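Heads up, the chain below is alone and in the form predicted on its own; it's given as structure tokens.
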Amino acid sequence: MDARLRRVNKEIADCKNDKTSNIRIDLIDSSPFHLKGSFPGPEDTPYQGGHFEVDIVIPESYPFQPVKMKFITKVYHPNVSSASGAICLDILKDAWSPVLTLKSTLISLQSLLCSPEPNDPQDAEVAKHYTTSKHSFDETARYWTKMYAQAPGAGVTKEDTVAAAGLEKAHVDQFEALGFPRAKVVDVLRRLNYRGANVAQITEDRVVEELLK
């Protein structure tokens, strides 16, 4: 058995054995270097009540170069990509160091839920509307957990794509109303990220010409 493999195994083992950081490893297939991490949203955070499930692809030269992971669940963050799960975290990158685990990695991962940080984003429409409206965006986020990672309590069963993009439903209703098509309209005030106080700082024309393109 190669030192990879004894390495990867016993990181599943110690998991495992666990009970106490609810993170979990499982095997996706037969390999053991494609796994699936798991780990409850974090209290007192919009991701609370969540399950959230991470794709983990383990290197050839690991522990000496950093894990690949990214979301399987759609997550609304500023350091994850709300397309693609991909991650903008340090350690899964440059500050990789071969002390760190996959469950520690996972760990990371949990506390970046608890602690976003916008000025080095993964998704910068998200982060621009993190940094307007901090409410607006904890609001956002907590319809995504409910969506995507079945929140209990959730009662959502189609996705409602004004609450998914964090914007106000009269702001979309009154260009709708100007004959534009809602998918449209959700788009345009997305990009212009028409949240919060910026909404005063983008007119009503500036909207129409974005519509009209």
Given for the second form:
Amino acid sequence: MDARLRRVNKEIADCKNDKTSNIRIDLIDSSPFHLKGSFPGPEDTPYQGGHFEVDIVIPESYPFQPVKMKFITKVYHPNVSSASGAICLDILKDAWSPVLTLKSTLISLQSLLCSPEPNDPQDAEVAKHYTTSKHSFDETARYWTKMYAQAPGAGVTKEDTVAAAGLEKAHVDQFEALGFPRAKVVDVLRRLNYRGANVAQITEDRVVEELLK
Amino acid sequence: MSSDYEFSDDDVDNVFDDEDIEMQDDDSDGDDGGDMDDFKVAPKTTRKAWEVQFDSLTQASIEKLMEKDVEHIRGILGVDESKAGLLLRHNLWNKERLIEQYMDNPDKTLIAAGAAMPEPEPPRPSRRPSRKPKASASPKSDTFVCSICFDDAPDITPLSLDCGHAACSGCWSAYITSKIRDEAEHACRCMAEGCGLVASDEFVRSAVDEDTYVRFEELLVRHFVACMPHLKFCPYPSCTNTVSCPGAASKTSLTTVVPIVSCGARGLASTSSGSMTQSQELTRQVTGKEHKFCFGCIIDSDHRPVVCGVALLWLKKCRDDSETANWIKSNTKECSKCMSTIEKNGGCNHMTCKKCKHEFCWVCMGPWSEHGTAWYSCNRYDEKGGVDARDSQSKSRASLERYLHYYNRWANHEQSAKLALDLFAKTEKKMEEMQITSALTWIEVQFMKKAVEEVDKCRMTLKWTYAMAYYLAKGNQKDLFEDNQRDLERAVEDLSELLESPIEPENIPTLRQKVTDKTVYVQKRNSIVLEDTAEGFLEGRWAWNATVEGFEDPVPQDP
Ligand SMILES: [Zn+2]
Ligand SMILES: [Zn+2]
Ligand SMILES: [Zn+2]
Ligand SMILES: [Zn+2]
Ligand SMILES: [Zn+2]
Ligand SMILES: [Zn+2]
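Form predicted on its own already given; the form predicted together with its partner chain follows:
The next block holds the full complex; its first chain is the one shown before.
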């Protein structure tokens, strides 16, 4: 049998038989080389309670070249692209070793959620948010977990763009009152990282200037 | 290339004292016309002002240099050949720094290079340096399960590096092959997570097939060459030669020389010697394009007379402005008189409309009668228009027109040079005709081919003179430069036109004389442009109207 197929089949089977871990690997269609991984958000983090799904593509030269993974679930995290779900993690690149498995890689993703690396960001805007105001960042990450990762939470039924962008409603209202469209205000304030201590650093004129562009 | 690599003079001496280096054909120009008495070119006794000193080295001679370094390190550090190689590669072949680091902390240096394990190796009966992949028999029983592919067939061979992290031979083979082929990586570390041991060359050789090992050896040579500022790998596809050019090893040298070099080979490398007959091989060597490239930058063709910094600036400008310039690049234009579409199919700029017989200049679209034999000022941009440009709109229009003037001429020479291939074919046909219609022998009709080659070469020079002229600061020097440029351009167009004229049997002797004379003249004009420009760089005579790396800031140009 093809070595890659044998290895992937065994990895899928091992994962199924392992009742202690909470990592799951499922087939998406009939191919064993395109899979879906999932795991619960780690406890004591803003991701707690969420259910995170990962798209897995096994390349031709697996396990000698790394597996390709990206988040299907939207995640608010410095090392995950908020738009595409792309992940910045060394073992998915040059630190990959053929002894690593799909399960061990998914566990690494789970622990990446516990310990972000804002100095090696995938999403620069999210990373800025993380470094300037950890408290506000946590709130936004928690909101995303509730909104997109099916975490049980009261009152989240319709997407709130202000909370999803990690902004304060009062700030958005303030600039919207000047006559700018709300979506544009959210976009500009998010780009300027108009959060926490940073708010004092950014003059109102600067924001308006951006809004007029 | 690593910038922190410190290059010592000793290295240069080592390279050039090495008697074993196989020198390639040292005729850097490629064509010597030795058997053509028509061309009395001064013998190449001294290097011309626009040429740099360089040597071509084969892969085998680079490997010899590497072996010499390995031997040197082996002797000084007392390690085996395999370890010495791994240490050198990891330290980018900087012997001094390696020796210093090793003396300071040998274990740390070996571990970093993947030549030793962090912890003391488990006791073994003998501590022979193991250079062969050893089959580590499974300690308990004969049922070995490969931890990578989960194969447990009884006939699989477990292999490991000195660390003992075993996998089946199939997995090792697939892993190392993937490293070499997919990642172009020569340092294959152990597959176990966190194990930094690097597979020895012997191990690699035993794990992969012949083709992959050849690729591995090439990667090692490429890595060595990339570590040496005075060496550069030939950029032509599937060529494995290296050029050594110490005169262009530093960045500062690139403001005074244009290091155009050649690896000595021509055409495409023959993949297997058996597939070509001897005469085919000969044809390839003679007619194939010479592997000429710039040692100082990424341009893989001859960009003399202009220095790398200006050449790259120009290419960037052309890329940025490509949209504006696209319409000019196009191969077809309309006749300025009857508007019928005209296709350029030769190298000559003297166009004659097939429909209305209107004669005009392809470059400026002006009537050819105004150019006559004088080809007056088609090369020089008339800056007068810029003086009237007061408001910003007409200013930017003027600057665009100025750019297009130079771009137009640059692109035209490039296009004409591309058409030279057709001209070659046509010339071959003419040469055959001549042998039939006249008493001339094969050797005696070679003047046509020589002339075509010369035109091709000079168009390359002309092309880059327009890049240079675009950035030259206004003044006396620029005027003199453009005078030389105009004289060369006129000579090239004259010869080009002559080559496309029809052949009448009774005119052949006259034609031969004319072509030969004009070829010699073109050669002379080309030498003047190249020499004057090269000397100007050495004297620091050229000033620019833009910031060029390594040069003084531009003098402000009056509006
Ligand atoms: Zn295996
Ligand atoms: Zn190992
Ligand atoms: Zn070459
Ligand atoms: Zn160059
Ligand atoms: Zn016409
Ligand atoms: Zn003209």
